[in-house]
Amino acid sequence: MRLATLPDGSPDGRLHIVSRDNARCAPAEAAQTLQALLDDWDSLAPALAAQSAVLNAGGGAPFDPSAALAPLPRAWQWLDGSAYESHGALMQKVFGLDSTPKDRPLMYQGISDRFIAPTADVPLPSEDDGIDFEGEFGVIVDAVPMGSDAARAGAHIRLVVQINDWSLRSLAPVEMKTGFGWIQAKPACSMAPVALTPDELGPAWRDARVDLPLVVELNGARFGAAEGYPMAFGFDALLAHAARTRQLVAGTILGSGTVSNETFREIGSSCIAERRGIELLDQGEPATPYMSFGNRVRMECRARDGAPLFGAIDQQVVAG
């Protein structure tokens, strides 16, 4: 089934079922909010799946993705990995970073008190901060027990989402050198309007990965179309890593990190920093500027036949 959250004046919005063509919707009858559904998934999901089947047969009201909030407007926890080795290797080479162990995922914990709506303007304090986007896939889980292995953790993946993890690149090196963690370099993330149960992806949900391209456009021009499958660690393994010493609360969102492929010179990138890194290696200096106020980024993943899935993130950066 497909789920979206529409505004109702409350911080968490009103949960809706969305039809398979993303054209129609209806208020979810079994749960008011997505968090309420995740808190009691096993009990509530069957009724919502039945409602989804009825909606797919016809009826409902028109669904306007541009009016939607993030599917989970605020979450108990946001964890972001860096699961694409091609992106990590390039960043290490460009910035002179130490190589990381291949048997241990990279992951940080970011702010989760808000996820920006998919078409809302994104206010940020300064163009001098190196404003960048990062196109990612993500999953939302119900409660994952501490110590779960990959198979057990993966069984708790309830929804798949598409994310823009905003980054402020000028601030990142300063914070990295402290040896602690991100604060200023990582503002709130954005999320595409529709969350999917993994079965909605069909064969494109493979090995706990999204086997589809993420198309990114910057100011109306194609920027990249990297494939989602080549993760060094699937979402199941990332969740197991996160759950080694803690239970993951229902509503935890976990990101893949910037979607990237080894053929980035041919297919493009999902963030500006990667493009600048390629330019530095190939030309001796970066040429692509970071975003300015008024710039717009759009990213969307569709099925191989062009059918809609998550809907689009389409946002303008503005002065905060």
Second form
2 protein chains.
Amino acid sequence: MRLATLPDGSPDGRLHIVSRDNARCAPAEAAQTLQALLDDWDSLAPALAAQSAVLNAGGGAPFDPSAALAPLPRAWQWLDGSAYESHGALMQKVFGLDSTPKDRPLMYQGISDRFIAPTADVPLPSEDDGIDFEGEFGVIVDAVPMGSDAARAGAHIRLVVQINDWSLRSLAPVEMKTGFGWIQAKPACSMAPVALTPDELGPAWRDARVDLPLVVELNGARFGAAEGYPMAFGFDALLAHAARTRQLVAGTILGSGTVSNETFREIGSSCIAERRGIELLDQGEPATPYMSFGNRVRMECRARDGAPLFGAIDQQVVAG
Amino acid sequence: MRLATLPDGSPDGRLHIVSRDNARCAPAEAAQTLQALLDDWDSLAPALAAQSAVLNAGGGAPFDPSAALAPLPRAWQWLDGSAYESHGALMQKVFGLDSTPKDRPLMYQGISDRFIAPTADVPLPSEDDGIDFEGEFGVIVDAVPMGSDAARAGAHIRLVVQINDWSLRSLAPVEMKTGFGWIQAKPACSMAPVALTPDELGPAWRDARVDLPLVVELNGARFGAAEGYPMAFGFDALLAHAARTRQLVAGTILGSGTVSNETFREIGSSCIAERRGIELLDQGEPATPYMSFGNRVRMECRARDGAPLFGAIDQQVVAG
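We have the form predicted on its own; now please give the form predicted in complex with a further copy of the same chain.
Entire complex below, previous chain first.
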């Protein structure tokens, strides 16, 4: 099942089902909004799946991803991991951080009251803040009981999404040094237009990971195509970590952190900071600048046969 | 104006106005929920203020604070500062942390999808986690534009609240060391039953701070009565810090951090960790244990003449 949210003047928008080729859509009959669906997934999803099967056979209206909002335009909780060790190890080396424990996930709680539409302009206050993107995968769950282990938490993964976690690198180190995490360095994220139930990924949903590359283009040029699979912890384990002392509210979005591979010198990166870190190690200083107003970043994960999945995030940053 | 939320079966409850003596209440006519009021404060507040004036003159139903939910039972954003330097300096000394910069506030983003009702039991997973309370003040704003300075941000403070920021001390150091902030160490907070417009505090609302003591009792014994005024940054400056790179959504709750005074040896503390830190410094080891299941904590800030303001948080922790 594929879901998208189209604008209807309300903050949560109107939930639509999308055909398997991302070409057609229809208003969801069983739920007005994605949050309403997640609040009552078990009882509402079967009817939506049936409507989805009908849509896949034909009919509906053309789906225009450039008109879509984020599938979940606002959420009660956004938790972001940093599950790719190649990224973490590089950042630690570059920033001289203490090495982080390998036996537990890294995770922070970020702004969730808005997720930016996939083609909307992204207003940010200053080019001096080190404007960067972070290409990620994420999952959306219905309610996960406190104390759930990975298997039980993973059973609550209802949707898989693709996210750009905007980051302001000039503001990050001082916030990180406090131990309190990031406020200023992490403005609102963007989300690709289509949310997928895991079965839509077929064998590419493996071990609670997305086994596909995330293609990132900066100003039209290939920037990276890192594979999603090599997470040190799968989304199930990340959820269990988050649920250790809290029930996860239905609609919690949990992110993977910047998709990154050990082969980043060949395959590229999903954020500028990682490329700058490589440049610093290899050439003595970073060469790739952070983003300027008017710069664009495009991110899309497709199936290995080229079939569309999440649709694309394709945005420019502008003066906010 | 005084506001409370009573249960009506919905997640957001039913907004009520409360009389100045906290004895009587009536359903708010202009808004069903506090979030709806905050979404449109400027146009709805005058009618509520008029209804409040009528209620203060008489009528309404008895207000039972033990039946109240948190004034805002869930919020789109919870940001918590650590604005009392006496607390921060002690914690740094005890935990051997880097000294934090004095020129900028400390702040983290925490769980906001539920604020626990003021007399509800608080379910937590383990007594081994170092169960602690943090008595705090907080403010609730309507929408604050990105880039607002302290004066402009402070003008959006609509309500003042009293909060217990539950903390699990055994889980905090490893999370803090990552720089990512806390997930497991910070479960949902509790909130006192009555939210006040700043004018209800009279001269005790001073420099965007609450100039009153917060009385904390652990298992019926006085634990602390620290004064709220000595924040290194007022709520206006804390809001401006948070709004540096994001618009603050209407309904954002911003906390002061544990209320603490330089005279904590005489006046007491608003959390166990601070008392344990004092014991460690003065006696070589902590003596006060963290909370066990069945232990109760009560927190209340009253006017200097004893008049009720926020009502009390009075809860026991239980096995979750």
